[in-house]
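In the block that follows, a single chain appears as structure tokens, in the form predicted alone.
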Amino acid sequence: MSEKKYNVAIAGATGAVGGAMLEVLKRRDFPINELRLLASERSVGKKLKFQGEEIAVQLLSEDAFEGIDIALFSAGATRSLDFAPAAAKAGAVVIDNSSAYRMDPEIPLVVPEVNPHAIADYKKHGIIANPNCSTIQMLVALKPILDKVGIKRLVISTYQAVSGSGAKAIEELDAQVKAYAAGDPLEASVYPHQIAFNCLPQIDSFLDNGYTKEEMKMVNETRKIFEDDSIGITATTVRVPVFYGHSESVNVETKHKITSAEVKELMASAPGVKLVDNPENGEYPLATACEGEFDTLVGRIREDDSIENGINLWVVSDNILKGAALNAVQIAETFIQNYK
């Protein structure tokens, strides 16, 4: 890590992803000079916690980047396009969680254990695009498999924590499984079902192709990070009653042989990618395992035996971390060390 402090922003700083980042700065012990808090005008004044002080929460505006660095957006789309490019124009570099920038041609959208090459095209606009939740634990375990056999298409369900919905979503499951076990009436306004004790097959908004708005970003992100449009790919994205933790089916077909024992042999040296994979002991990767944890955690590897070059992998990762605040925190420990 650079010896340099550096000026850093969170926009969003009361949001989970805000904590999240916090906490992430914190543990990983990034070099920072000043840390400005940036939110809403309902949360100005507000103090946070880091390192020991408490800093207040200042109002997200246009004017509030100067002397910024790097500034860490988890803010939401609406608020990324209209103050991204402004923090940009500041001098600052914007790593933006949102869903603003993923797909626009001219900003890259990185994974650092995956494509960490594509950082250098922030140039163009000073943005950093952080991908979808689901997509970064997927690519961080597929890259591997992509670079020793290549990859022809992928299958995928996911298994998605309501903490993707954020804290309104955490407070309906809690709220729903208590009125369940009280014989109350349960109630649902952040999903349109119940979402307790249940699996909808619904997340974002559907789409004309009968797919939804999170499905495609999966196929359409896992394409331009991995910089190919040659491979099938399609999801089915999945809301279940658990508070963290995404878990992803994947179903791989490689483009040359691959035996599960060489992909097994892969993960335990994969980078971000911790290999767990006893079944026979009970031991595979749970939602209940990964809070907290940096690693995405890969198992249940198997061949597919359907198809000539087919692999099965079970994904499990902390959406809040690795999904969205601390791969926002590697693209800015990468950036420093290799492009400021």
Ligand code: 3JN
Given for the second form:
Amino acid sequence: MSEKKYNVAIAGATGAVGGAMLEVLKRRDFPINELRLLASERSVGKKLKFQGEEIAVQLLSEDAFEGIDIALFSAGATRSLDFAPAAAKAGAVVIDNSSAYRMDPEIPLVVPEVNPHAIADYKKHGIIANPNCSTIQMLVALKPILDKVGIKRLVISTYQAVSGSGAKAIEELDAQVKAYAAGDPLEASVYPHQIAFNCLPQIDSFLDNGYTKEEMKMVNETRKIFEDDSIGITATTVRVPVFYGHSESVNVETKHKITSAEVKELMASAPGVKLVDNPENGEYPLATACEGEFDTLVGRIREDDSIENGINLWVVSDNILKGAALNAVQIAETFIQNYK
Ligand code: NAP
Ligand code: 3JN
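Return the form predicted together with the ligand of this protein as a structure block, the form predicted alone having already been given.
Zooming out: every chain and molecule, the one shown earlier first.
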């Protein structure tokens, strides 16, 4: 990494993803000169710790980006639409965690292990989009398979942690579990139903085709990042009572035959992947094991004999890290290495 240091802003610094961004910048020793923390008026003046220093939160506004080189956005799609163009106009490159710009054909949508070349297109608008968490971890695992034998179709089921819905959802699961143990009534406000001891086959709102927005994000973002609209993809996304770590069952129909042994070999050396696949010893990827991990865990690799060329994978990753904050910081690292 170069010796130069950068002025970095985090829009949404007080949130679940913003907090993880602070952690990842520190853990990866990102070369920071000034760190500017931005959030709503509710948080102005609140102090957050970074490398032993207390930094006061400032208001996210159009004027907040003067002198900033890199602006990491995780304050929701509306705030990205409202303020990312002003940040880019002030000279920052925006790395946006929301869905606001992901499907804009002029804005790159990037997973550094998969399509780092797309970052070059940042110049058009000064904005780079970070994909949805469920898409990111799946594509890190699928990229080596795509390169080796091609992918025809994906059938996906997700088991997504509540941290994907933000800080309030983490509190809701915690409160419901405690209320259940105390014999008190369970209150639901973030989710339409009780999430403790339950599985909700709804993430985000329903669309006219019967799928949820989260499901269609997986379909559309995968095709954009893999630059292949012909891949058949169907997804069912489910919220489960887990705090951190999204798990995914991914059934892959490949264009050419690949054995489970060959997939294991690919996963053992794939960037960003940790192979965890000794089921005979009870070793497979677990949400409880991925918390705080930068790698995506892949296991339960086996051939699907119901089709000619089929492989099943179980893919688990820390949704707040690789699914959001880490991927964004990796984009920033690739950007400063190659384009700044
Ligand atoms: P969160 O814990 O609820 O935090 C929301 C953050 O946005 C807080 O810092 C909040 O500031 C700030 N914010 C909200 N309204 C604002 C406003 N009007 N002006 C300025 N700041 C405002 O949510 P989160 O889990 O961190 O997620 C934040 C966003 O990141 C999501 O909406 C989504 O777009 C994106 N995200 C992406 C992924 C992914 O898959 N890549 C995963 C999770 C989240 P206050 O504390 O001051 O309210
Ligand atoms: O639910 C999850 O596990 C991931 C949630 C992501 C999310 C939550 C609120 C708004 C997004 C996203 O990243 O797609 C958004 C959004 O920006 O639309």
